[in-house]
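Encoded as structure tokens, the following chain is the form predicted alone, with no partner shown.
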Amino acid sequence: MNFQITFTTGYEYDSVVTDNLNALRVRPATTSSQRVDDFHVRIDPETRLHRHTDYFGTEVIEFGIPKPHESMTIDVRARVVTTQSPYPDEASWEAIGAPAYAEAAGEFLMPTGTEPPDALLEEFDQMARATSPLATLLLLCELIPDRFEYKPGTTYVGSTVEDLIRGGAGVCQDFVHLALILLRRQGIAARYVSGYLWAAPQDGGSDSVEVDTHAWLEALLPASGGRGEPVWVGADPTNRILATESHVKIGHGRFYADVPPVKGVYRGGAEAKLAAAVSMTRLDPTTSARA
């Protein structure tokens, strides 16, 4: 698929402040199945750019305002063109033992320190376990949304995932938090991924939609039959599916705090009244620029 996405955050403050210091994380990644054909940044005030590239491979833009200012505004464009990941093999339980699995599997089989207790995830452990790591995987997508409400509000960024148990409800961020936990917990490596989602309406009827920023995971499955190598599965516990050519990838972390959008500091005491937008248009593949 292609898409033109623009996601525009603008900060109003309610007295002037200085020293304005932020970090983006909003380019799409290049992947496999994934491919950018365009990228812009404009920030009002005006000021320069820097980039680099963070410890999971997720570029981030950087960037001051050290003069006296009341607003701030930060455009980003975007043309990104997607394709279906095939379907993932249908490995045992054996293969995750392997020494190239937890070689691939890195530091995103550990546990970050923000699990709940364990008598809060004993139901859960019990219920996850299916019959192989990809069936797992698919449980959980179905697991998750059974058992907890999509309920806006009810959550906010700083939240845990004991927050959402014991409360019954949350949004795409917390879902995923939960799922990590119980895939790590049956020694399947995983990670938060930060994204947009054409989430266009069942009729079809619309080639632009605004959409909020999304969260997903990736897990690593192994081969079947033990060879190949392991391979990251994009799923959408919030949708109850895997991740599809709709799913736009910015970048991959532990959990949400390696990937935020925008995070930023300044000078001054001013409260920050913040807007943000994000929209997502279809386009035809002869627009795209190499497609």
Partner chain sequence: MTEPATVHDPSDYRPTPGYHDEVYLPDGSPRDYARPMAEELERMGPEQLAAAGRRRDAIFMQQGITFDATGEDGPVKDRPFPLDLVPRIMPGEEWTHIKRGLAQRIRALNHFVDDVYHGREIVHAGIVPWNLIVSRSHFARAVHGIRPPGGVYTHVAGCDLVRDEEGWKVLEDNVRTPSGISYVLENRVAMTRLVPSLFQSYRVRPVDHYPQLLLAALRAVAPSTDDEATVVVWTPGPLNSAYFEHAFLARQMGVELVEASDLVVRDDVLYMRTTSGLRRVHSVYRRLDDDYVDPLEFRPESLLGVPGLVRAYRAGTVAVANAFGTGVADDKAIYHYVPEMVKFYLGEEPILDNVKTYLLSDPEQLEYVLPRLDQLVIKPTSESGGKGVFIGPSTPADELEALAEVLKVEPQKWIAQEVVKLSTVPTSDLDGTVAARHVDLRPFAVFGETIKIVPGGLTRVAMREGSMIVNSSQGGGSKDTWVLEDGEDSDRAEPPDVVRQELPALPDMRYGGWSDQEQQQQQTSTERGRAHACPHRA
Contents of the next structure:
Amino acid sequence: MNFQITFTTGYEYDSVVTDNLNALRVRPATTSSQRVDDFHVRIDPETRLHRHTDYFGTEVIEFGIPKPHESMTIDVRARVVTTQSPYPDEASWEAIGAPAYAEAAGEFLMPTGTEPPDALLEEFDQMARATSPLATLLLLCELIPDRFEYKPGTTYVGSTVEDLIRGGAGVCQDFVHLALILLRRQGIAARYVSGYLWAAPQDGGSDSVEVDTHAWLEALLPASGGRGEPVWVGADPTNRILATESHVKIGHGRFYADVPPVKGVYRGGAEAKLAAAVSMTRLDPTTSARA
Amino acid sequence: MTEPATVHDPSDYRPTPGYHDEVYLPDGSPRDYARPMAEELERMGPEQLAAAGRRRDAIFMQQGITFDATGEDGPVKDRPFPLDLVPRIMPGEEWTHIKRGLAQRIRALNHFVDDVYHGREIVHAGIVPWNLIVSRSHFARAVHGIRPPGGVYTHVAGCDLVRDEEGWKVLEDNVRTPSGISYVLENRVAMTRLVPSLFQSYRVRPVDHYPQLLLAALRAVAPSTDDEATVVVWTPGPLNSAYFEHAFLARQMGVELVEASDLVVRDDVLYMRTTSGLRRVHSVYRRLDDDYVDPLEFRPESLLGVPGLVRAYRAGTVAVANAFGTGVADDKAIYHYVPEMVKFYLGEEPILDNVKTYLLSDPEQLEYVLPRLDQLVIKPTSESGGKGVFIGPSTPADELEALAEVLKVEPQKWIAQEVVKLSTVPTSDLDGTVAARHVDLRPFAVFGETIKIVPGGLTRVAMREGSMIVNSSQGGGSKDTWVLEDGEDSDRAEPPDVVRQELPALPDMRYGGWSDQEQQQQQTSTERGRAHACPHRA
Amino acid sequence: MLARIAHELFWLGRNLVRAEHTARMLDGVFQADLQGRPDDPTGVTLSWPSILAIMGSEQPEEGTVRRDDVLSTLTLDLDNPASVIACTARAREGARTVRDVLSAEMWEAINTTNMGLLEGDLSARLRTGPYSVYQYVKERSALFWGLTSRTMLRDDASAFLRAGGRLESADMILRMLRVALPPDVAEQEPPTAGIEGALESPTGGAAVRDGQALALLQAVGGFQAFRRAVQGPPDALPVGRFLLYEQNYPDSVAASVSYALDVLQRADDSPRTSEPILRLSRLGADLEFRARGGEAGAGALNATCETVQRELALVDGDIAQRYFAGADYQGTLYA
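Having displayed the form predicted alone, please output the structure of the form predicted in complex with the partner chain.
Next comes the full complex, and the chain you just saw is listed first.
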């Protein structure tokens, strides 16, 4: 698919702030199933941008606004082409014991220190164990939305998995965090993915939709028969599916804090009011035929 | 030779059998190099030593050379730093061995840090497992791929050494923000003031040039083309237990002591706020952990740091000592691999050995350790300053049982070590009598263009009989460490020919009479100057 | 004011400053002697013979100068007019003469200092550690000058007291500089690269001079001030220039000259025709000029020191001539 993405974030401060420093992780990644044709970031008030690639390979754009200001807008535009990844092979549990698997898994198999107490997880461990790693992945994509209500506002950006389990509701970020822990407990390496998700227009008319930044995950599945490289397979526990060509990936990490879309600090006692909007437009000629 | 000289009464001092005493031989006679000191101690007697001790406390309180300790009744603030007035003496040859071993070790650790954040060659060579490295709490993803100016990461190192009957060994590597150097310098000054007579028969290598070495190193790595590099010392603030040292070093180097709120990053350059506006900073000696340096890159909830500092660091506009991410090299699980690093990176045999260490993340080693907890020392891998350490032989059985459960759950966070039989040095009690007490040694190295190590270092001493706990926060004391200038040190530059100085003829002193300076002669009277009838100056 | 009183005050200032500087110097050299420097050739620091030279005392004709002898001679020997205790005793006698123009607190400060030095077994204190003795002298001196600032009317009397103190200070610094930074040491090559782990250092004469400069700087208490004012290591030339020229450092020669000039100008009814004031003013301008120039080496610096010291001796004579000349001292003589 071929998308035009616009991601606009506006901050209104209730008094003057200075030294507003931010790090953006918003640029769609370049992967085997995704290509970026065009990418622009514009900041108001205008300022210089610094770019680098972080430890996990995500492009980071940093900027600072030293002068006093009362509002700030971050305007991101990207054009991306995605293709559908092949459906993953089904490999046995034994395959994740291979040295090549551990090698590729690296730190995505390790606890991160954000895990809730074991007692809270044990019931899920039982349920999540399926006939194969892939089956477990698919099962979790059903199990989590079955068990927890998707309800914006019940959790916040710093909420833990324990908050989700105890509260019974959360958003995509919480679902993914729980799924990651459960997968790793089964010996399956898994990583957090930040990105944009295209949702087909309800009315079928317009090709431009208002969406949000989204979170899903990638699990490392062994190649079938124990031969070949293990592959990272995207899965979206919020939407009960494996990742599709509608999922536009920005980057990955161990958890949310490794890939936050916007992270910033400023000097001044002001409260900030945030307005963020992501809009995605399908550019493929095929889509108009769909209507 | 008549009776062997010993302190006060020969029956008073007995080296503990089975432990190496650095002053007395097992038969109670002093080692050759220590004999003059032992004799002087004997001459002084306990009263003089105790009196000097009281003067010491008064001076330290007056000068604010204090620290906060944890006493039996909770925290105790502002106690005079417990300097024991009996020095620890080390022959030059012994020091040369230590110095070479440390320089070698620090070079290897520096290579390791660079490797961890770049090529990972030591991982590919199968020597250190990558999973172990990434699971260290001080592994810093934020500085992946950044190479600091000069390729130096471990600008300041303070490794802990111990000596047993076999010789010197490394107990711990401290390459984050080791503290204690200010006490080394203050101890030496205090010793010359309080017990100058002990120095009489010795030439002791000086230590007071440390701030110059540090400043030179900080300037050497500063990304500044001229000599005008601005250097600062960054302290977390007066509440930090080592604030005294931060202020001391800033004062001795003549640089600003800054806190986070004094610093700001604009674009990708670090500045400090001064009364005349922003002033660029080129080199930062920081005395706080990575977690608190930049909320954008490390702990986000910490607003103590300087947002954007890592960006400036990445851009190469500022040098930070020690470099971000060096903590991965002083983790206690990584310590285990240092001798292998020496071989791998330098192609040399390690000069200083490790203490025998067990990595509990290895199931076989865990298996070996669990039934022997009461004979080993168990340490958490990422702590320093003796925090969370269990000394098996002196830990109650029920605590060890609880510990065993913890080890089984999170073995990767712990190591076990053999108990080292720390050497002893005579140490004075409150009443001035001396007895054998266990010591360790923390030498301080500075890595700028080359590695330089201040002779000696901080000797820490356990003040209770038989105790091996030397941390000052847990009731340990310290000693002035004397490296003797006894000739044999091939590393030293050749001593220049002694220059026989011609003294200039100065005008005579005048004493307020009406003297003509040509006529004023050496006076011998006790009277006031004006009592001397001299002709009025014409 | 009475010429005699002015003269007493002038020398009261000089004696107190001399006692303090002597104490500082002895303490500093004692420390340096015990501690050494990384690059010292064995046994060469700002040495005990140097101190005797600074104080204008005679060198023993043969044999070595012993530390304990120097310490004791220059600290406690009432028979030696250069000793700390003799300076203090003279100051106390002078203060007694001018008690009425001093504040009561200033007088008590001097009197107590003198008593404190005379009582008790000072030589025993000196043996166990001279630090406490010198610390006492430094503290008492600071107390006196602090009280002067706080409690003494800023009149002519205070001008002569302060002028004496500052001119003595300049003279002592110059004496120390001339001995510590000798001109006859050959200029050395810059330091050679050291072996790793070794301490790189200049060698030979330059090292001696650098070591002495540092000891001197620490003795006068100016180390931190130097660090804040000057980039670069505390080697002989920058230290020498700092102690000579740095107007912002209170104990530099230039600062002392400015200060003495300032107070005398206020005390003199017709400063434009005053020989000491004119001479001090020329000296001040000369120092400022030289500060901007920069010496080629420590040798040149030493020559400057000698010139300045000669000028100060002339200033001293001019002051005696202009302000103290009318006083008749015969009545107080009892020699």
